[in-house]
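Single chain ahead, written as structure tokens, the form predicted alone.
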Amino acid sequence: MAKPVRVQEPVALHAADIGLTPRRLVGMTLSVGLGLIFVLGMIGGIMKAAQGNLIQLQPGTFYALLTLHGAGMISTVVLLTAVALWYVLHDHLSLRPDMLVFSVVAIVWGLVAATVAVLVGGFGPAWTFLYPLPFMGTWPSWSTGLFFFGVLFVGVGFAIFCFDLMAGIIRTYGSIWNGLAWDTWIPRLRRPDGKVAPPSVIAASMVAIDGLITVAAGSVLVVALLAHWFSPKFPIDPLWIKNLTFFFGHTIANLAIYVSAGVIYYILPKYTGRAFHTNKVYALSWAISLFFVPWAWPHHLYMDFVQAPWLQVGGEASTYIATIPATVVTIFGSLLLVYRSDMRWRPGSTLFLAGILGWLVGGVAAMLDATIPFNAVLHNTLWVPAHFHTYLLGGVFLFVLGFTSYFVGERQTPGRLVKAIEWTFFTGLVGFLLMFYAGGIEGVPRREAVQPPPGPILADIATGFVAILLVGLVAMLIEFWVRAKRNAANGEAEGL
């Protein structure tokens, strides 16, 4: 078998003016991002307890958890994902360190204003904090307002990121069109030199745009929110404001999934010794994906008689054609990187490669569900989120996971051990994520505090896979940061 050609290695970082090196920054924030990620982890399996027979809880305070919950995690992975991708592109699109920091500790004070809220004041309507449940509550009006402001952090945040990409991109390729790769079948935006951007670009470029129109929505929902917060006589259309709240939660989550195909992008060929090239494909792929992943959110909605015909249609309709680049090109394209090449199997390839399974397994699993006939049945059962853990859990927060495994160094062939906590982590992550499709196959409803059976005796088997699942996190995590200090020591950085 040939050897794997070996793929060019970004120059070296370089210190920034604020006094931290990209890598060392980066750094930080996965250890930050991935502890939140434990805690919220553990969150999730007090709440699966409580809805089981093992604990108990008051049902605000379970509203109030699950709201954390949701909301945390969210943001984080948005965090993680965002990190990791302007890791991989910071020497190609020369983006600033300061604009990171900013984006980071604008998302790290969302966090901590909407923990503090839900903590101290109970704040619990769920994450959509759909209206008018953030102003029904027994929770201080306090904690509504603090956890409006916490969103709306969260969301500037995202928005610096999404600036720091569109600024680069523009400095490096003369447009964001460019970045898009629309050169290839666009003549007349051809460059001289012929330079076209690199698939993880082309990504990088969607994600700017779609980011900063999801974030200007998401920003009138709360300034509303927070005017209705001011003044109870401020008036609010509620079918307005639900549009708005799934126009930005859904996207905004999406979203990450499509950073990680960045990532993807970058990182797959270090295993495989292949890389992924850009073509018309994959820039009107692409092209396609800008358009209409904004579009899917009214799949939400079929529940709401009252919504506009033409969107309900359009939302199920944009739902199929907006996936054209996870299924035709980056799934199948990873596919093909990786068949009968000299694959080196290494923790982030294995975690990469089962996050595509994941990634594609949950996103059938959304499908079924945006198809308006299996949403009547699906749509508010335990279907929908197993779903969105599958292919945020079981998908997106693989890829951050083996951008760690990465990012630490992977120079040495996994042993036992290694083996023995990746057989722990998917055994815990499939089997918490079965019982969620049992669950919603019986018909068990979702955001219940009480559930009907079967949902107790679910939830009970699901609490024991959680803790297996969360055993194997440590335990990897614990082996990441042995090996990144072995590496430091040896003066080796990321790579294989």
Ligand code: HEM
Second form
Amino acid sequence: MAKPVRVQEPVALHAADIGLTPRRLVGMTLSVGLGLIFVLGMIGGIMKAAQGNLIQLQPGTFYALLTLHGAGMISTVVLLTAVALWYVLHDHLSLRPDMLVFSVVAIVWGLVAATVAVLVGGFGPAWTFLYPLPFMGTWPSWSTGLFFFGVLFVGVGFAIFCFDLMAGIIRTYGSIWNGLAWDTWIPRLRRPDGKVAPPSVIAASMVAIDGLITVAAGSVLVVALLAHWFSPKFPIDPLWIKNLTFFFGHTIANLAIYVSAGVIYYILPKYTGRAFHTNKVYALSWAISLFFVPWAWPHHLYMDFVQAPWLQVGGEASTYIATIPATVVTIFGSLLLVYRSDMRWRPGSTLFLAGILGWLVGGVAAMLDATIPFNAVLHNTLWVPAHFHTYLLGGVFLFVLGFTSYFVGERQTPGRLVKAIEWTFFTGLVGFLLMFYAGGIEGVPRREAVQPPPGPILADIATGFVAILLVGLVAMLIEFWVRAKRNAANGEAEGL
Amino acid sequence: MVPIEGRQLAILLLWISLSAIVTVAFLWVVRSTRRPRDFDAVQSDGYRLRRGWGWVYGSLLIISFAVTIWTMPYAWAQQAAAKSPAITVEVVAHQFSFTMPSSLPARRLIKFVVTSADVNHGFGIYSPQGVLLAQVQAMPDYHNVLYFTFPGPGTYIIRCLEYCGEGHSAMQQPLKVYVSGSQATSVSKEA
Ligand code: HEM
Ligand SMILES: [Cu+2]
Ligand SMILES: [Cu+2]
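What would the structure be for the form predicted together with protoporphyrin IX containing FE, given that what you showed me was the form predicted alone?
Starting with the chain above, the whole complex follows.
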């Protein structure tokens, strides 16, 4: 059953007026986003094949594709998780579909601009576009400016999403502090009716605040770079801009996981028949995330020895502290919710559980990398893409797929077929990731069109696994599609 | 294959064992759903376990943090440990090579002062067997100081470890390391 569209305050462009129910809107965004992930995953496979000398790519082409893959994947995953969180919360919080439309459109336009800059202009300073490389490459100046405008659009799209979340939370719970459930600690804040925010709203509140801070920093970054682009006399300090770049880049990628946590809090209870309840521990844990996640970026600058020592040591401490809420509360709590529950094992629940494991294993690898003496031999090796693919591809993306499976409806899933698809997909995924880790331990640098040994051999093996992974992914997406059509034809929608 | 030793070995063992532990715990939870039970019955045990896990995890973090403070690669941590006076070597990275001496002595403390003439680069030291031993960033307008002692003679490789443009993966060069004493005079001239 399609969700009814609530009557809301009059707005200029009402999504319902153009025939877009929240369900259709989310369904369309999921389709576009998942399609994009597949295409960008193919580009990933092409990069691996080139590193394994199975195909020939000019270095310039390789680095352009690397830039597109990185920027595209991060933006798309942020978009997909945001849409999933929006969907599970829009009833609770009366979020505005028109705002989501603006947000999606801005992100898609940003992606289009970045794609043109890369594919037509050959823009290729990698997705972190570290100053001054964007201005000293082989690509034309227009592509540099266009790419920065693209990034700005993606940032604006995410900011619109955060504003809408924040407004919705304040409308329903009175203040953002109550959205964070600080009223469980501070009786003075308590609402007269005693209503406290559920855990997914707490996650959304954290994301809204830190998301806006991140976008603000990202806007300063991009505006400074655009100013330098207009007038090269505009001075930029390489160390300052590096800090700003990683503050923005790290935090926005990291937030995708916190957005997903909000979705987990909502979806996992549907499969286990048990509920997450807000209490003081959840409130405290998310307050820790709120404060410490934005302080973790210095772990990207450990090898910049001129950086102030307090930032280096503080960055390690903040990174460590930021993992406590995730491991002790969200992941432990999710496993407790599953433990000896009457769990309905469907494609969606399998994907969510597998994603939690990816989050954990990638988290272990991230912690090792965030430990300074280890970082000295891991920084900028393949260990870095190894760990973040583990929790972005093997974590956040699985949550997106799990949400999609829930969204299209889990009724009458073809059990045997699904098992085969899952085995294919996960075999490819695990093999692909293991080759990244092996390369990292062997000291193979990341971001290289031509790698020292044993990079090429590992890349050959990884290419095979990528092929298996992509076959599994296509099969899974087709199965979702078929299920969506059938369930819709039967007038049934999301759920079990 | 590059030999796995030193820090890399420690990292690999830690990652494998920690990942194995979490995976086993995870699979155990997944299997437990074959014997469903009321949530109330498991919840209080769960909360007690969570408290224990919180303490264990917190202690691990504190220990790891304390240990790493003393092994940081920064000048302030390394200078204190250095006994012999260091030989100063300036390194300037460009798109796409390093300007630096082509040979240096083994077993002598070397103070690399690293900067860049254009974009960000990385300065990575690889052993003759290909093991990554140390690195520091090469940034325009700044000088990063890396203290390093080559453990023995041989042909080391200096490799760029920060993406710096089209020639990035070709940005590497050999560095001859000899037993100190034999060519000491030529080094002090170069350095
Ligand atoms: C579908 C399967 C995927 C494949 C085959 C793949 C493959 C790759 C490869 C080969 C690289 C280059 C690594 C290097 O040598 O430095 C890379 C980098 C990267 N990938 Fe993926 N990837 C996949 C999925 C994802 C996903 C889902 C995300 C994010 C949500 C992602 C984000 C990134 C980022 C941010 C980079 C770094 C780009 C840079 O260095 O500027 N990838 N990926
Ligand atoms: Cu370089
Ligand atoms: Cu380089």
